[in-house]
Amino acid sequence: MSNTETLNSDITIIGSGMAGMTAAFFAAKRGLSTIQIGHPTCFSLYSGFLDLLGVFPTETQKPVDDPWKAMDMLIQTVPKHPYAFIPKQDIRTAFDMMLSFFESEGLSYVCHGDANAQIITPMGTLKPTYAIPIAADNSYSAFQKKAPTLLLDVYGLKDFHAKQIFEVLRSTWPDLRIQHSVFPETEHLREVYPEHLANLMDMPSYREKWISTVKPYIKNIDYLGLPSILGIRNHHSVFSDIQAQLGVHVFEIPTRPISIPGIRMRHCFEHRLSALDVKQFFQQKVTQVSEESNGNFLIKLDQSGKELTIQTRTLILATGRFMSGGLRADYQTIHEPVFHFPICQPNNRNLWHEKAFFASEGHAINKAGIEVNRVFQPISESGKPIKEKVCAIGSILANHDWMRMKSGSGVSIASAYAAVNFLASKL
């Protein structure tokens, strides 16, 4: 028997974070035969919030009220920012498509018009974000009203501390309280994990036990805040059931990783992309990428001793930054390991970081990445496309500090939409 297999596709996406998943979705929706390669475990780090532009200017760390209006100022100030290459209406269309997608998968999001909303984080701080999971949205109104609210802590859950949140917010929220609780059937455990609790909450019989233990705490409050453990695959029904039975407004606060809202997003993508016939090869290593004389690409994967070759007409690089291996750094320089595209970076490693960790201007290394043109083709120093049918998207792009700007999801979704549209025109 042969130990080799060859597959063909219109488009192949290397990467399975937010940029890679959305690119696969947009490509499949256009009817393109699509293959995706990557390691989707990164979703366990995601809060579940869909940021568009939360902070600008970054030097002042000023929260943005209207991200669409602030985007115009951003483009004027940073003309090479990825948003500068995409018509604003296309960014809106891309976001609307993703929100509709999540809605169809039972993961509803809430937007407050064109405005950002300040949402409570696991540290007790407030984060400006654009699209909020419906199970987290009540925290916005609870904080705005300073309503009588109870935060429920969970014995053994080390990724969530109600007292931490309480201590940060109590000076401005007099009617905020905390309560320590023990989950049914976990009393004997010294440590419990978000995935374990969320899977238990997916089961109606267990949920009834949990509700009976929590009801005695529901006194003289309008809102109940919980760690993000309200189910994974049945999240919508879990959230609705608990809110109805307790008779108060319920909201989730993301835990530190592992993050259940991120895992819910991953399940949504995997389910829908499979239904759209996207062929996914996760936890597989790309061993070689080469370009053929006709402009197509050959990608070789090592599948436990069996070699898989993908022949693709176009390709999207959505491999992320350092943590996911999309960028690598040695003692001298930063490089991209798949195509060895040139990386926009400081000339000297000593310039990667400022001396102050919280320097107002940020660290130059966070803006390092692949420079692209207006259709997201990687470009050389002269500005010419390096490969005609390859695009780069998401956090690997240069000239944006997505963490400080709170724009990671927005850049990923918008650049994926633009790149797929361009590559589709090449087929």
Given for the second form:
Amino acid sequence: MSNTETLNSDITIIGSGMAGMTAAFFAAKRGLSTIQIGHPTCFSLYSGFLDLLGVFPTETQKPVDDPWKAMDMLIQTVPKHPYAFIPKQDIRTAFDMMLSFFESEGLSYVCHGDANAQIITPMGTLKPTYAIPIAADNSYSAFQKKAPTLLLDVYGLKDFHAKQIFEVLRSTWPDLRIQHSVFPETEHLREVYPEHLANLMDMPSYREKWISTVKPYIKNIDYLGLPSILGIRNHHSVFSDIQAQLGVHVFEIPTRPISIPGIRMRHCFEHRLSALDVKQFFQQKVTQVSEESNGNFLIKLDQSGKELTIQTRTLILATGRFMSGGLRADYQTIHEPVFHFPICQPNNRNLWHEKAFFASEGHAINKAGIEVNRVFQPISESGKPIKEKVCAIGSILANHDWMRMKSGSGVSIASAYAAVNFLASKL
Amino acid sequence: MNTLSTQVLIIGGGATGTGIARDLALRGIKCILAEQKDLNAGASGANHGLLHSGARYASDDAETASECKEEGDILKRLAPECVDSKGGIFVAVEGDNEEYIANFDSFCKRAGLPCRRLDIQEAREMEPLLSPNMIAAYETEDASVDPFKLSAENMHHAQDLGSTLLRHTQVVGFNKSNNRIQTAQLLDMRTGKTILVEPEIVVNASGAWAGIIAAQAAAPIELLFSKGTLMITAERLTQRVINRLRKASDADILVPGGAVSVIGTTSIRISTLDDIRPTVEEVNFILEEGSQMVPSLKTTRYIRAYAGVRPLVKTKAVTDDRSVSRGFALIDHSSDNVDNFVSITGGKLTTFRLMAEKTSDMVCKKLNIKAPCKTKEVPLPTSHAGQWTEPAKGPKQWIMGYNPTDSLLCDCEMVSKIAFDHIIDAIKEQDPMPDLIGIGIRSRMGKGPCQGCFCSARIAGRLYERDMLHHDQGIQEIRAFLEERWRGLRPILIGEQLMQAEMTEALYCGFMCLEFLK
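The form predicted on its own done, now the form predicted together with the partner chain:
Expanding to the full complex; the earlier chain stays at the top.
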């Protein structure tokens, strides 16, 4: 039996967060033979919201109403921001493609015209975001109307407290009420987890039981709010089913991780990408990347003892930042471990972080990353592309701060779109 | 205005202040202890947690050395729950002073300290992470002590005997007449309310702040401030306390404490007490120095750093901070024309009990009360709420005591809702507003790798559920807690701890937008 195997592809994407998944989708949709390598655990951290641009300038720490307008100002002020490299129309196209992708996978999104909407978080704060999963969007109208609403939390679910949300919002929302609930068949458990509850809710028989325990609470309310546990694979039917049976509008508020809306996104991607014949290699480590004389790349993967080699004509690096290992930091410097691309970064560690965690300007380290040209090729200090057929996308890019600007999904989707277009033209 | 009468007003809730509160309470004297922040907010909470055998002082100061030995023995006997007595090793590496090495055991003998020369092989078997460049080693009786548990239990005991703790309460002025402090004016930092206290005696045990407090009574004390930074590793590196076998210097003590180790300290002269925080430069320095003793200190993961200020009582011709008296200064301010005012400052954690005894003796003399000190005989009781700083306690409670209504609020350190409820209840007995930082001081909350990322929101949620937080108070609490953790995180953020910090920012800023609130 052979211990080595070689696969060929037009494009290989290293990374499986929002940027990597989106790039794999765009590439496969264009008919490119696509391979993806990564470990998509990050989706369990995603809220499910698709941000475009929530705050600018960052120092204001105030939400912007119209992300498209704010983008013009952003590009003028920060000419190296990833958005500055992509025509606005392309950003729209890319975003719309992703929204219809999710829609076709049973995960509908709602946008409020060109404006950001403020959505309730599990802390009772409001987050500006652009596209909202339909199951979360009802919280927007409930809050706007200050409608009679009941927030339900779940005994043993420790990352979601209705009381906390209630206290923060109650002065502006007098008709908000709360209720503890025990989920059927979990009475004996000290702790319950969102995945566990969501899987139960996916089952129609369980749902029936759950609905009968919740029904008594449905009195004099227009809206029922819940933590995000309304199913994973059958989310769409869970959501419409309980709305119909309870006779009220229902909304979800994302829990702190583990976050089910993110896991739903991951399922959408995995389902569609496998249908599009993308070969995915997850939970595996890239051990070596080398460039051949013909300009192709050889990627070696360690597949529990068996060595797998991928020969690819183009490559996208979408490995994310520190959390996912796309960037690494030691006491001296920040580096990128796959290609060792130069990392634009502050001069020394003392400048990485501000003295205050919540400092209004954000931390300089979050703007460190790979500098690219207008087609997302990583560039050297002189501004020249380092590799002709390699692009970098998503949060690993320099000169943006996705956390403070609330622009994570937007930068990922837009840069994935631009990079795939460019690399496709090279094939 | 609220006016309280008390026999003794103690200012400062560190090891000394709480020690005095217990000592006096055992003599039948009730106190009010006012602390501007919370227990051990100053140097008492920002040290190694080392119970010195005395060996570190044996060469220069035999008296201090034997004092350490005596006090260490008392604490091991009467407060065993607070002490981890695994012993210590003094290690010299290539280049260290050979004369000092050769004379070390005779210094120890002179001070009456047990000390055994180890051969290199034996030392390495005892502590495998010691440097391959080790040239000499001695075994000593050093131990670790949990300063938070110690102060918390001292205060609990005093409270059980009728004394009062006022947290977040600052002394803002004294009203004097007839050479006496008649009243002390206190400010509740959270409510902004003023409290008037009529004490018979005022004890100033405010550590580095002693000069500022004494000045309010027009009694000058001249102090020097020496800032020390320390770092906490994610794993316990050694079983024993490791000291560098050389004249006391920087970053040459590694102390195990529960599941972690602490390396430090630096020693930097500073002129003000504002904005005390560990810096990147200090961390870099500690890594260099410490790794000479234990090389893996350079590569191991750190959880955080922290900094404290040692108050040093100024004497003539000071050159080096370590040669300034680390013995304590007990000052009777009668000489400054304030008859009922006493200051105690300086000293070290190991000898806090002795400092409390001497201070209490002076207080009793002034009160004309004849009552002997009992802290040499009476064991320190352990309380229900004071046990949660101990790392093993949470996991034990969670695994052994199944309760269907319980859940783990702190996953890193395995502290459950029921455990937190004990702590919250204990704070609430004398304070209507339990705070996250206060809960953190009394437990393992925020001490694990997550540094508050998951637990702070959960515990705030619990406080909301228990009706102890309202409106956006929980958000303010979480912000304050994360900022407090951040001070210690910022200089050590690389590798995995940087990933964790990024996750915290993604969650609290990226998702929940806590940066929007001021």
